[in-house]
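This document starts with one chain, in the form predicted alone, laid out as structure tokens.
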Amino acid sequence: MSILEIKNLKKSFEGEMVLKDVSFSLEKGECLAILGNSGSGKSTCLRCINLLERPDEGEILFGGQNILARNVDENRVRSRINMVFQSFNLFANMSVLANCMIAQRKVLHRSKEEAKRIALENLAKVGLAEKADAFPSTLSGGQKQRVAIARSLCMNPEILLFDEPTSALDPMMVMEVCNVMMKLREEGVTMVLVTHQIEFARKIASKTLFLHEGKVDSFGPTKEVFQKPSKAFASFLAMEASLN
């Protein structure tokens, strides 16, 4: 059973249609990348799937359950498919390490001091251990998205969603990343990951989607999409690499 299936999503706002019969699945331990032109739907669908935003018809089935039924936690929900998000979003009044432990606290009810081990424990995971003790202006982007990578991994998710987490950064920066996404993925954390990057994300996924006017154009192995890609995918990448 796949730990994640998209059935016949669709969304709009304001009466214009951004999701369209979107349907896709997910099995554990893989990671899909989702790339489409600016509007395509991609974050829309990501937030629809952490219930950040209410589809307006379809299914999504974790773990079997379909978690737009009425009676879901929706916060316990986020805690099992947790967000990174583009922004980083770091309480800026807070430490990198109680950064990391006060989800674990209020959501997860874990004692202070298994918050703090569990905390420290990824910290070091995503190579920042020594920076328990700094505050998030004291960091670079890449550190922060690093941060935000060990904060969701503190709240045990079955799955972690990426929204553009290198879209803000320098080469470098986005190096740092993608090497512990890919030290995830080696370790079999699930993941789905939207992204304008299209050497980062073949280098990741296991899986990519691509969507075309709210549309699942293309779906599969990585290798397979990119080896023969559709028309639309294949203006896409024309289209970025003309922009790189």
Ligand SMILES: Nc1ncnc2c1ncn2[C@@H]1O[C@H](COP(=O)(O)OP(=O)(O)OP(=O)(O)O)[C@@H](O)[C@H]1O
The other form holds:
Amino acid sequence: MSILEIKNLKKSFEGEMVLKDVSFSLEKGECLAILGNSGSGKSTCLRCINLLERPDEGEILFGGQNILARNVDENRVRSRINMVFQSFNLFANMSVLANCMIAQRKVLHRSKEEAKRIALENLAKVGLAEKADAFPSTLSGGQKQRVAIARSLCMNPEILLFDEPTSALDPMMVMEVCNVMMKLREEGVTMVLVTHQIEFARKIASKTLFLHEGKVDSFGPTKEVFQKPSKAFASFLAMEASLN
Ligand SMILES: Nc1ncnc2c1ncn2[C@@H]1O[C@H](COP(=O)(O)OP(=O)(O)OP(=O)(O)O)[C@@H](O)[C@H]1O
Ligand SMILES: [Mg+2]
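Output the form predicted together with the ligand next; the form predicted alone has already been displayed.
Zooming out: every chain and molecule, the one shown earlier first.
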């Protein structure tokens, strides 16, 4: 069984259909890159999976269970399918350590000691153990994003969602975040990545989905999608290349 199955997702905003019948599946241990032009519906798709947005139609099966059902505990789902945001979303008034502990305490009901131990482990994993007592405002963008990744990892998510995790960063800092993501990939963490960094997507993703005008234009093993690009994907790649 696929860990995640998206079936016939539709979503409109103010009468404009943004997702028009989107279907795909994700296997455990896989890294899926979602690529597409600005406005093609990538973030909307991720936000639906994370229950930040409710689709108008369709199903999202997580481990076979429909997470759009009425009785689902949304916070619990969000801890199991955890999102890393472009803008980090760290609490400015809390230390790095406290940022990594709060959801563990509130959602997973872990003891203070356990939450702290797990937070420190994951901060070490992203190379920031020494920043545990620092406040977010004293960190670089790349460091903030690595804290946000550590915070996500603390929830033992079954799937990590990344929405343009490096697009708010200076080029120097993009590398350090990409390296952390590569490491997670090698450990077999299941991920969905929305990015405009095409070369990185090509390197890290086992599968690629190209969203075009709200529809799945291409979906398959990354190698194949890039080697035999559809017309729309080829022109997207040419445009992205001209921007970089
Ligand atoms: N909450 C909302 N209310 C109204 N319109 C929205 C909302 N969220 C998204 N949209 C619209 O839906 C379309 C798709 O937006 P979305 O953010 O999913 O695109 P995207 O592919 O992530 O683009 P980008 O690459 O620029 O991040 C856009 O036209 C956007 O204006
Ligand atoms: Mg977006």
